[in-house]
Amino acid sequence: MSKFLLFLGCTIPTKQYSYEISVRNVLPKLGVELVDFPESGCCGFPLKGLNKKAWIYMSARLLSLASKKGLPILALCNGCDTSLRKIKDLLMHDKDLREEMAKLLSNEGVKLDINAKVYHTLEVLHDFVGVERIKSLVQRPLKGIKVASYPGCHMLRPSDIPRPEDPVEPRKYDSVIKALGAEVGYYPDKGGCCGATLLPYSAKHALLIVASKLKTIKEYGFSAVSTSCPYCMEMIDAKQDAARSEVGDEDISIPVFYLTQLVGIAMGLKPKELGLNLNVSPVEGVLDRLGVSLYE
């Protein structure tokens, strides 16, 4: 059985619930053993661009704390898990900053440490349970399906730094996708952003990328979209509504489930298992076509 630590990040406590709860009752269910780490705060990836060097120190936070303890980090979320793999590399190539840190963390009683290593969930999936594993656990194929894998920017990028996904032919999405049933392909801008970084400074514009990314999907003869980013489930599942008024395109409505929630709806479990029940887009025409209700 495979052992980490749950690394929920900010975003996903306080406003994604569905993506924990699929986690929490997916991934023991495949061997993975999940443990709680209640000493964790925010990576800092919120503040890279306000003050380098708090989020800096909160992602070595962090590292120190996992490498204290012996496991490795699942990161949940595509920023946390760049955050934590991007402050590692600066850390081991650069003394003088390593040095500053070690300082400021002392005051704190933590001892720097950066060599836990960190992991995100589609790596947990694909790498470490895998895609056989996952096939031979499926109990409701999603046959007739065809989902639109979006990684999200922050899996494929930077590529300077290890990534969960081939940053130039990702396939990890696409081949679990496929393992629990469903169809997959291809569709332009697959790895481009889903507008969450720009909605504090132009809801307008942030609201066209995701009025422009599900129309193409839907235009490709997707009927669902999935994502392992909480940023990404926020503008893509809970902001259609708003896309559709900005473009005055009522058609602009497709169903959205994190990639957990996915496996474990082939797997069998209940929606409410799996939060879907809080899901904001309509997942109701997935699970009627799969003879499942949503409140179940």
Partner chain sequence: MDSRILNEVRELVKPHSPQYCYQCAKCTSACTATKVIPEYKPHLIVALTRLGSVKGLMESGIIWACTECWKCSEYCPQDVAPVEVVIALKNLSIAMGYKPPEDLKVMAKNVVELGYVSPPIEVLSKEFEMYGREALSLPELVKPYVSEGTPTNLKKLLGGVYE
The other form holds:
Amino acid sequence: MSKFLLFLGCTIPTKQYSYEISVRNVLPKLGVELVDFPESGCCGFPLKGLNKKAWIYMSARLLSLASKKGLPILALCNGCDTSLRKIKDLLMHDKDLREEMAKLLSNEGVKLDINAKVYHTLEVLHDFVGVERIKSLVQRPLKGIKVASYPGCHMLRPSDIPRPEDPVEPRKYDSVIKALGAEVGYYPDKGGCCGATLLPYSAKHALLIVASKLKTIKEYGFSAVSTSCPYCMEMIDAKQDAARSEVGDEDISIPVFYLTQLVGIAMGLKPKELGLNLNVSPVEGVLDRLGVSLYE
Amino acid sequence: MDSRILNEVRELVKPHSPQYCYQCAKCTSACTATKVIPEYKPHLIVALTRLGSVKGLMESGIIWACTECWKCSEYCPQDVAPVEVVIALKNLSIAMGYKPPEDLKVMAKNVVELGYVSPPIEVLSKEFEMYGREALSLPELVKPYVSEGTPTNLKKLLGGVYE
Amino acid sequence: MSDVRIGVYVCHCGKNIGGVINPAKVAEHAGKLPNVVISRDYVYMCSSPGQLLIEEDIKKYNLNRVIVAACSPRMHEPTFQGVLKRAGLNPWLLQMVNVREHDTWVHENVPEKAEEKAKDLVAAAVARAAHLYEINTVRAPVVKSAVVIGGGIAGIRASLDLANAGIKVYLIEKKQSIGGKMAQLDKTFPTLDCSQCILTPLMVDVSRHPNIEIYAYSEVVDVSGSAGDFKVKVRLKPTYVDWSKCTGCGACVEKCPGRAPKEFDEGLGVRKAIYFEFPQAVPRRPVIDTEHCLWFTKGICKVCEKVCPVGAIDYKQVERYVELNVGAIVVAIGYELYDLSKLSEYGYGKFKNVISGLQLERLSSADGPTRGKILRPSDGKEPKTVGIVLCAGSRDENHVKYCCRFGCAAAIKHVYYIKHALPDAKVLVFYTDVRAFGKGYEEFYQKFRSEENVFFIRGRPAEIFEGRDGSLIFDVYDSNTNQLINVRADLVVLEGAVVPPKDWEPLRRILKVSCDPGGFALELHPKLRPFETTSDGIFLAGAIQGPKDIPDTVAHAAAAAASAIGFLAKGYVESVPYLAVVNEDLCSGCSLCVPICPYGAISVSEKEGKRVAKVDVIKCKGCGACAATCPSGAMQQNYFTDKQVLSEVVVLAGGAK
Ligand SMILES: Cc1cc2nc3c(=O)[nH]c(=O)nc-3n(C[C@H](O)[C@H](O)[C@H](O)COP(=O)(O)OP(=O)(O)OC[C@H]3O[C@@H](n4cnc5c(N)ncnc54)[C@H](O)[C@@H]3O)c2cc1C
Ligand code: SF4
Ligand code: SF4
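I have the form predicted alone already, so could you send the form predicted in complex with the partner chain?
Below is the entire complex, every chain and molecule, led by the chain shown above.
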């Protein structure tokens, strides 16, 4: 049994509830024990443009709290995962920075300790649970459904720090989807960006990014998209309608699932146990094809 | 034209090397933001940083258009990490009194006061019902800071932005 | 020790020394020192009257040590050693004292102190001189033959030059034919002459030359001995064809049912399991590829054996070894192309229509997989838009840091290939800088940048994606026109980075040649001695010293050959005077010195029941590393023995007063 600190970050516990619900319901069934981490909070990633030290400080704080608990961190969000690993790497190589952070943390009674290990949802599924185990638990294979994996920028980049997915040849994500019985495939710019960070500067342009992404995915014959990042989900699922109207292209309509939701569907969990009723994109189509009712 | 800005940026983007940029523009070919906002060009931002003429970038606020996709840094042949140069310029612009986008200020305030970039909201479900954490039987969200030290530290670091 | 009789000569060097200190005073002071028989000063010691003065004194006073206090020994040590020789003394009984660079030039403002220093330096030399002894160098004859490793254009040119000078040459080539990369090229920039047309006649010259013996499909596995007398062990890989019987008729190749990707066509074409590397191969002898041969893989077939009219097929052939005794070695193993699939963003190896420059050479060649038609690999259609990417992996901190030196010119040539074969095609060249530095290259660039529908775009693609029809989709920012260009190309050509061949690392260890940060062979001096190495008798030719185009390669190879000819023509190699010498009584055989020696000159062996170090006098270059390492003082270096150095130090430290 692998045991992890469930680190939710900001977006998931405040609005992307379906990710949290599906993780809480699916992972324990795969033999993963989740321990709540209520004193966690923001990883600082959104603050880096305002002040890089604030970012470093927030992640250093999280790493220290987790190290004290002696458990590895399970980061659900790509941004959180990148933050924790990047700051760990920066601190590892910069003594002055370590001293500066140790001093700040001492103000709140925390001892700097960056030893905590960091894992992303995809790694837990692919590396800890394993594709074979997942395959063996599939009750409702996702037959005939071609899923575009959408790893999201910060699952791959920056690649000079350890990443959950292979940054050069992303393949873990697709192999998990394949284990569920679905089809996978190539489309241009699979490792591309959802544009979420552009929102505060220009929502309109962020939507243009979403529209062009989804259009390509449709063109390449996919029937669904899957992501594992709450920011990407917010953009390609929640803002899909807005993106469609922004460019006035009716074609831009495709169901989007969290990877944990797909795993849950295949394992036979009820849609509500996976928060599927909270997805904004037209997920019903895919569920219908699998003979699952959203409201069962 | 002088290297002061470049030196400050170098300090902030360690261990990357903005001084080595040879203007191949591979970063801009990759850039997510450039595709939708053509005025935003990471190679030009790096070139202007080297020259020390970043006033225009700060005044216009164009540096905030970066989507932080990290592609520029991924593909740069000279390990410049333009995205980190941009982050450094954002930091410097704030230190010099320029304003960040309003939403970011709100986020910062929320992080200091609540521990999250926004308060938990209620979302609309497919059945047209509003759901919050409680209705979804998710554990209550508590303020994560165990000591007042955290917000105090953060306020200090964020300085002017938070006011 | 026999009577030490020293003569001291203090030079004025015009005003250089004489204008600061009083040389006569220094000479006078020296005259009072022990063992000094005569001391003098003179305005120009190095002039003929100065030299004559010393020569006559040696005879007149029966001197057996000479000290000259003058300029740097780098300047005039050989001059004064000549004086000693003429007077019948061993030249290493001379001791120079540098009172110019070390004294009057740097202490001009404190002349009194400078004079004191001169006196001290001379006194130290006097103490040292007592411990000087005669040093005699030894000569060893050189074997007048050479091994050339690598049969590309560099190896070919070097072999021909050596052979024409009457030197026996063994040319060792790893592949089954000589020719190297140049044989794979269609045309050559900047003149666009057909590569094979200018190369194959030279290949034939090599094969017919009475002084050249080719060992193809072979590699060097060991080198022992030293400059002038190397023993080179060569492994002849099994070809499964008895080349002495084979006539190269090709009947076997024609009938062979086995198929494999053709290396010579960079994987774009197909060859048989028994094959010639290419039709004009030299030697024109086939090889069986055991990985694809049906007999070796499945135990069936043997068609080649049946059809060979001379019975040359030999499935039981095993590797053979020969040992060649040569005076010099020329390394000419060229370069390799960087594995472009490592630039994952460009999709090489993933997308069929992303090809390397060398693959385009093969597509364009009349004997290539498409018989000279430029067709895209995915569907054999003519491309309408072709993108050429420069610096693919070069000048890149994540891949290869240096410039490949021929990518730019090759790209311009590739523009020609495409426009020549497909006049209606559009060609987009993505560059960062166009480095058209060679003779005629700028004119070449001018010509092709002016062609219709050829666009030089100053920008570099970052990510190439594949469209559903196999075309390639990507964005490039053009910093000349300040716009992002959305490209859809049918074919993308990567002008890839260049690296040393994979087997260079093991070979370089065998040869004891150093490498530069890029891994290429390190030359003795980057400007003045670019074709020699730190190992005597080992020369560098062509791209193994660093990426080079053909003109530079040929010039370099000819220079290497000339240098090797000079080395061999001299007829002997001579040991350095500053040899390391072992005092066998003191040596404990600890062997610390063995790995320290950069030239591999020291071995430790049993002698009279005891392990002692032995120095190969020809290999030793007198660097002194061993002497400094030796814990027991057994290893001493001629002219720098502990006694000599310490006696000098003692005086300088004031011990003599
Ligand atoms: C796409 C492309 C186009 C080009 N076009 C031009 C052009 O138009 N004009 C121009 O001037 N230059 C051109 N060049 C450059 C040209 O290829 C080189 O200048 C030239 O090949 C260098 O010759 P070389 O003999 O040093 O090396 P190579 O050609 O690499 O020959 C080395 C030889 O050594 C052999 N070898 C390797 N390792 C061993 C070993 N361990 N033992 C024994 N043998 C070994 C190899 O098999 C090979 O035969 C081009 C290069 C490329 C990639
Ligand atoms: S930052 Fe890097 S990718 Fe961008 S222009 Fe400079 S060297 Fe090229
Ligand atoms: S990180 Fe910013 S600058 Fe870099 S490529 Fe992405 S959007 Fe452009």
